[in-house]
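There is one chain below, alone, in structure tokens, taken in the form predicted alone.
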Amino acid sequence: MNRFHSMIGQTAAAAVVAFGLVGGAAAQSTIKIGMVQPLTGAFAAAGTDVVNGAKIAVDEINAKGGVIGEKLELVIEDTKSNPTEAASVTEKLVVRDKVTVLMGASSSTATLAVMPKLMEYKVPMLVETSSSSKITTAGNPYIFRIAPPSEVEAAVFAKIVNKIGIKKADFLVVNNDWGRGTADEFTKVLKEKGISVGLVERMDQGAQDMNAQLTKLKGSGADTLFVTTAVEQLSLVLKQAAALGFNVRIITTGGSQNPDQLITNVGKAADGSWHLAFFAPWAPDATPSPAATKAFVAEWNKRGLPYGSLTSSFRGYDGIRAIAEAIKIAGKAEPEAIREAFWKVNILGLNGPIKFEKDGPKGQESGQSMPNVYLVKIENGKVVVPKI
């Protein structure tokens, strides 16, 4: 936790709360950013909302003329919800449609098969969902996240965990980086504040059924459960524990839960659950720019495109802004860079400054951005944001 104290802090304060064919311009007259996101499998719903985030941010500064001179453009990829086919999808985009700078690749499994051929390419990658704290600890210098790593979202969420009362609680996990790292992170941080960690079921992300998980979890004892999936998946877990009677917390991490979009899916099995959020739409007066929300949200609305899907979704627009911040500083489209200037990238994104600090062995270092940190409820049918 040492290399993030002091962005911890501010960040808790707060939560508590491609190519551009320089050469050959006349032939090529966009800047090709390679968007690599799950838009088919387990995680598509959350790689939908990225791209859409994504077209907003670029339209937007397409109609101010682009970025140094060009418009961008983006190249988008589907991983299937697989690692083995984001590593292939990848090599596609930098080898055959020559973009030289690309976000991705949602899943923490996805973006850990990606990384290598960042490192055989050296093309630099902005992170926008991706939580496991391997990815910024792995020694990539072509990486730059802009989402918190679970390390950090256990950290805020240890500010205020003691105000609402858990005594002991347990994890229900999807079964990869993602989901094993957030229950190793959130483990941590409660048992240095005093609190019991009871079991630690996994499920795998193809699962449709966790009878036999929360069956288990509903005689242990605890008080709170903890659960990290994608929306689809964490619907059908909010489904099958109403059934059961389950009447513990139930809190979501990850910040890609789409509370609105779990209304819609499971109606009043959502009420009475907790949720990690690292955007606030429902309060737009509570973010760092609240113009800037209100704006995007409105185009979001305007687009006729899920309401329940922004919370997804800003990701790709602020990820989009600090990649066209970064080619602006360049003054180039070339992957070198484009890397080294996104160590001097300073902007305010939806959720907070997006500024890049050091992560990783010294010398192979990672960049990694903190945003804020919502902890919300869902109580009668909406999203509230409670004071705690």
Contents of the next structure:
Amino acid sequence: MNRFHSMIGQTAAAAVVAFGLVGGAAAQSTIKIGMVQPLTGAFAAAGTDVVNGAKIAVDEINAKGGVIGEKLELVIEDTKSNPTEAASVTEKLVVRDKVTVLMGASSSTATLAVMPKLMEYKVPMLVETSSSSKITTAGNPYIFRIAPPSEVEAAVFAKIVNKIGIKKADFLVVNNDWGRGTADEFTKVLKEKGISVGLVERMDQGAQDMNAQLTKLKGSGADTLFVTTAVEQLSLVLKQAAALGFNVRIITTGGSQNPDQLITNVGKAADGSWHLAFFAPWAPDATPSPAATKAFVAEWNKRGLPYGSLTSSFRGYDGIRAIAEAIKIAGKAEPEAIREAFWKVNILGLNGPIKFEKDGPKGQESGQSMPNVYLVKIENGKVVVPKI
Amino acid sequence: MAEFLQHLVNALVLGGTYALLGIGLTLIFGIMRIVNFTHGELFAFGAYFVYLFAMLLGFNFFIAFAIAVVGGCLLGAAIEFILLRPLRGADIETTMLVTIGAWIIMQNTELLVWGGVAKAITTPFPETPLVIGAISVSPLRVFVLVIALVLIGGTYALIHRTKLGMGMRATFQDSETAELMGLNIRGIYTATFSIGSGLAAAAGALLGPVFLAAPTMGDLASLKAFAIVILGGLGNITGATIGGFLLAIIEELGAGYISSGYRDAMGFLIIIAVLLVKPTGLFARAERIG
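Can you return the structure of this protein in the form predicted in complex with its partner chain rather than the form predicted alone?
Entire complex below, previous chain first.
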């Protein structure tokens, strides 16, 4: 019995020593980047894609020797698509994992919930997906966003709106900061163009049955319906609209809607729908850096990841590259130095230049980069880039 | 008017599956006095079983559906046999905690096996809707309603026409007396939990293809099932059936005419109102025992 106990003791001691060494070695040679992403729940697809894109960037950078002589390491936490959870995992990443920079938090509402934590712990966060205008205008100097805010999307759309020929438009948006913000910004643009705006219907982020909203919208007589939500719910909206015999021109916004994934999920019901996308893997030569796009798509396919996810995964890739560049400029992996360095980042991402402009109240500005926006259409089960 | 009728048709289709969920839960509570938190996971299980057999293994959709229902019954029986049988006679809080634990384990297992991203299930039904006047409904939804009604009818027949059903009703009225009369209470408990779970799995297997299969889909289903049971009165099968359809109508009309953002809140507002005014449920009979 005694011998048995001492054996356990020895094994445990050896294990402690071994883990201690591994832990120590890891802490010495890596720069930790905290990922706050929804890997489960209503926005799971978008979060998972971003993480996969980020992993490609990290592997690429590490293969070239890392940044300032150290390897990058992702510490990934799941927000469960819940803003409360997003704030608490951010705290965990900063306090326990001691990450020096963060990327997140996909949904605008989650990002807004995380923002006070950034101020509290003085850690910068790169925002890769959230598009609510409130994020960069709140006066949080730790925010650097590469995703286009809703008003930029709306402004890009304004240039082509007359060519599509919209007379009256309705909205169906997810009931959070992203959805409501998009409805507000697009309504402004449409009204400026003399297009009347009818109903603005909302859906809960976890809702699966949108028949009530669609039935109401069907009776409104609008020729166009703007839909803003994540790919899961969007699939259901397209499916249910088709089942109701609701033939309206559907335009989706937000860039996380993965047209190819929609085709896989709903088949014919996706035909004729238009989508504002922030990356065009279907037409690499139309992207700002064709070679980089082709390399990213090739690596993505090599890893056996779903093609349809590229339109959201590129955000993770661009985000990590921007973070790595900031660390390089800072010369050290310290939160305040990285925050300062973000202002000097100037690289060409997969979706255009990443260079932060000041946004928000003076002295407390957040950084906002202005990427490209594309309008694509699904025709006969294929994504096409219409010439407008 | 056309819009109103369309709302009612939508509600009718959804109500059938809500009723299935409610009946399963109310059976288990009425007969076993167990507040069953695994119910929603059985719902998710049903959807994933259809996904596994129809989408991954290439079975016929209808066979996959049948397997999901039988699988739900077997899983329910296993849960009863392993977790709840040893706890017979324990107070309601103890069994509730055990089912909460089982719920968490099951949901995380689904997450581990299937990942967090929702899965779409395709069916052999055509996508073109059936159009009757101004009302459209997809053939899949008609199938869902028909099967739900058949299962509801089947459950009624089982309870009112079979020997097992008679045993279940006797246990419901007074389990001790029923046992003294020589009824195999253990068997009845296992059968009850198994049938209740099978109905939840059937609801999930029906709604999975209509919506998407996701690991967290059971949470809302569980909440709604509890809402339906409270609406209809604890242990009241007719109440659960009517409650299921009623909840669907409230949600649908609430979303259509009041506020679409609060669709899922509508039902719960009604529940609060019912609990304030008639805490035993809308359809509770005065003479009900137990």
